[in-house]
Structures are given as C-alpha cells and as structure tokens.
Amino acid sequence: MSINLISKPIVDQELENLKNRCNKLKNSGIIPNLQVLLVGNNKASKIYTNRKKKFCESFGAKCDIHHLDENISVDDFINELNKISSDKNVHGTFVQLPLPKQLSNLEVEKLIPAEKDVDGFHPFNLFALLSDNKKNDYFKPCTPYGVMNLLKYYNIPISGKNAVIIGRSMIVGKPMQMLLTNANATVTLCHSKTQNLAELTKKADIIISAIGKPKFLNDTYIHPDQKNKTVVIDVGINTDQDGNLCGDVDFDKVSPLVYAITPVPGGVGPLTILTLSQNLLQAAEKII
C-alpha cells in the first residue's frame, strides 16, 4: 500500500514557526503585509485568494485583496499595481492569474519589484534559481518549492534519482526542473510534444504532473518493475466528469502501484499557500 503524501502535518508544523516569526516582526514594529490583485470574477481565483488571505491572517500577517473590474484598462491596471507595490508598508505583492484578455500579454512578473515578488517569478529571482544561488536571498516559486518541502518532510531522496516532470509552464514545470536539478536529480521535462511519454515515466523514480488534465496519468504510465518504488506528485487541480475535484493522476489506479503519492485535495495545494507565506515573512524580515 502506498504512502499518502498529505500536506497537513507540514502546514501544522510550520504554522507555529510562522506565528513566532510574525510576532518577532511585530515586536520590531513591522506587520507583514501582503497585497493581492484580483481582476474579474473567476470563481476559482476568488476561492484561492480568500484561502491565502485566511491563512496569512491565521499567523498574524495582514492581507488585502484588491478586486478590480474585469474590463479594467491596461493603464489603470498598471497604475494600481504600481501604487500598491511602491507602498513602503507593503512587503509582498502578487497578481492572481488568470488575467482577462486585455491584460494577458502583460509581463506582470517584471512589474513587481524583485524584493516584493513573493510569487518568485521576477527575472532576478528566476536567475537566482537558475544559477543555484546559495545565499537564499531570493524568493523561490511557491508551488515547486512546496513540492521540494514535501519531498524533504517525507524523507524522499532526490540526489541521483530520475525525475520526470509533465508540463513546462513557468509557474510549475520549468522552475521545478531547476529545483530538482539543483538538488542533483536527473530531470526530464515533458510536454504536449513529447513522444512516448509512458516510456519515460516508467523509468522514473519521481513523477511530477502539472498539465491540468483530469486523471491523465493512469496505471499504464507505471512500469511493473517500479512497483512500490515510484513517487508520484500530482500538482493538477481539475474536476472530473461528475464535477468532483481531482488531479492529473488517476489516484485509484496509480496508488496501488507506487511507493508514495499525493492526493487531491490535501496534497500540494496547501503547500503553495504555505510557501507564499514563508516568502512574505522573508521579505518583511529583510528590512529589520
């Protein structure tokens, strides 16, 4: 039977640490302050930003959501973002994606100062990740770093292992590749044009799926010889034909064949919010 890699014990353990760090900042006269820009009425985005706000407030930080009109102009959006990110009392800012069509071509990651980019996508932060900056003075992208913390918590070895990532987005796939490479894994980054994907996953010690296709990864992607050896990380958040929440992985079919697997919900998702919070406190602590 496989190990369920649930995030709750990680979040519970780290929450006390976040509270202590936040109290120390408050004793120095600093209230960690996160400002979120939400454009339009995307239901999933509303739910997700509210979860981030609730979690930040649970350890004592301040979090405000700026809900902007779906039809806001490019100039007005940039002005609003600049006003928020230039506020000296704001330590972290991010824009909740997706954005409406008129804003979709904006390079939002370049509009937020690197020192307030708690999402970890500013060119400065991405170069630090690419170059494996050992000073740890930058922000790592939240979801990929959450995955790394998950693997660490459950004592899953990375160095020398073969890892296959399915999905090449800037949000998960590409930074995930860098983090695993920096941890001395041999990484194959797969995508929609990859041929013979199953041949690659069947040789993998670690499989990370982030493609947004419900129950895409099934038992045919796991080699029988790898039974009870493979670790599967499901980053996808989808709904199945019945409207139920599910991941990229067909959990019921894959779980009996692998050593460990993340469920959806309860796996990677909460770690993204946790890492965002860790980045926020890191940003606030820089000014002490």
Ligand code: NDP
The other form holds:
Amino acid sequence: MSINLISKPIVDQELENLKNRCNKLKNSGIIPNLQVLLVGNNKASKIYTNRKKKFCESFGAKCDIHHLDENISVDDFINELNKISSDKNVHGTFVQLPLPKQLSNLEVEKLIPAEKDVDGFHPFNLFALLSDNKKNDYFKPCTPYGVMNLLKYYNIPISGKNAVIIGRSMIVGKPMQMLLTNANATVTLCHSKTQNLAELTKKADIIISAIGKPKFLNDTYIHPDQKNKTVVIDVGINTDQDGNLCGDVDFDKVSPLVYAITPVPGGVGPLTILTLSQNLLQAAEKII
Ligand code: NDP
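If the structure you just shared is the form predicted on its own, then what does the corresponding form predicted in complex with this ligand look like?
Every chain and every other molecule in the complex is listed next, the one we just looked at coming first.
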C-alpha cells in the first residue's frame, strides 16, 4: 500500500502561521492585498480564482478578482494591469492564465513589478531561482515550490536522487527542474519529443508529471523492481471522459506499484494556492 501524499495537513499547519503573520501586519496597519485579473469566461479559471480568493480571506487577507471581458484589447488590458499594480495598497498582482488569443503574446510576467509578482515569474524572481539565491528576498514559483513543500513535509529525500519531470512549461516543468537541481537531485526534463519516456520514468526515484493529459501515466511507466521506491507527484488537473476531475496519472493503476503518490484532487493543487499566499505575505511584510 503506497503513502497517499495529501496536502491537507500541510495547508492546515501553515494556515495558522499565515493567520498569525496576517494579524501582525494588520496590527501595523497593513492589510495584505492580492488583486487577481481574470479575463474571459474559462470555467476552470473562474473556479481557481475563486479558490484563491476564498483561501486568502480565510487567513485575513484581502483579495479582489477583476473580471475582464474576453475581447478586451491589449491596450485596455495593460492599462488595467498597470492601474492595479501601481496602487500602493496592493501587495500582490496575479493574472490568471490562460489568456485569450489577442493577449497570448503578451509577456505578462514582465508587466507586473517584481516586488508584486507573487506568482514568481518576473525575470528578477526567475534569476534568483536560477542562481539558487539563498536569501528569502524573491518569490518562488507557486506550483513547483508547493511540490518542494510536499516532499519536505513527507520527508522524501531529494539529494542524490534521480528525478524525472514530464512537461517543460514555464509555470511548472522548468522551474521545478531548477528547484530540484538546487536541492541536489539529478533531473531529467521530458516533453512531447522525448523518446522512450517509459525507460526514463522506470529509472526514476521521483516522477513529476505536468502534461495535462488525463491518466496518461499508467503502470507501464513504473518498473516492477522499483516497487515501494518510486515517488509520483501528479501536477495535472484534468477531466476524464466522464467529466470527473483527474490528474495526469492513472492513480488506481500506479498507486499499488509505488512508495508514495499524490491524489488529484487533494494533492498538489492546494499547495499552489498556499505558496501564492506565502508570497503575498512576504510582499506585504517587506513594507513594515
Ligand atoms: P502546458 O500545456 O504548458 O505544458 C504541457 C507540457 O507537457 C509540455 O511541455 C508538453 O511538451 C508536455 N507533453 C504533452 N504531451 C506529452 C507527452 N505525451 N509526453 C511527454 N510530454 C508531453 O501545461 P502546464 O504546465 O501549464 O500544465 C500541465 C498540467 O498541470 C495541466 O493539467 C494543468 O492544469 C496542471 N496545472 C496544475 C497546477 C496545480 O496547481 N496543480 C498549476 C499549473 C498547472 P512540449 O513542450 O513538447 O509541447
């Protein structure tokens, strides 16, 4: 029986800490303030942004969602983003992806000032990640850092281990590669052109999947001799053919073969929001 790497105990534990930090800020007259830009009517994006708002409010921060029209022009979008980001009472600004076609070429990560980039994608924050900056003066990318928190909480060793990441996006795969490398893992970053993916995953101590394909990773990707050794982290959030939420990993097939595995839902997802909240408080605390 594998260990079910649920995130609830991590979130519950950290929530108390966030409440205390938030109260301290409020006592100094600062209300941590996150502003989220949501463009269009993507159903999943609406759900994610509402979850972020609800979580921020649960520890006492302010969070507003600016719902912009699907057809908003590039200029109007930039104006709106600038207006929000330049407000001195705002500590964090976040643009929910994906953006509609007319905005998809915008380098949003450069439009938000580094000190309010609670998503952790401004070049300043990315460089700090690349250079393994040990000072706590930059914002970590939310999902990958959430995964690191999960591995730490469950005492899963990283140093010297072989990690295989599937998916090379800017928001998950690439920063995940950096965090694991900084933690002394040997990392293989895979993508859609990777040959013989199963040969690589079968040798991995840690597999992290972020591809966006429901139940893609099944038992054929796990070596039988690795039984009770491999740790599988499922970042994917997808819907299966019956419309149910599922990850990239076929949990029922993979779970009996591995040492530990994250469920979907209840695994990585809540940790992304947790890191965003930690980044928000870090941004607000810089002002004191
Ligand atoms: P992207 O669509 O940006 O990237 C997908 C990556 O998967 C690409 O690098 C692509 O390769 C690779 N890929 C696709 N098919 C295959 C394949 N058959 N074999 C190997 N690699 C493949 O996805 P995101 O990183 O934005 O998201 C990935 C998943 O994670 C989604 O389900 C998303 O919903 C979820 N997600 C979850 C979060 C959370 O909080 N839990 C946060 C962010 C995302 P190539 O580059 O060659 O095209």
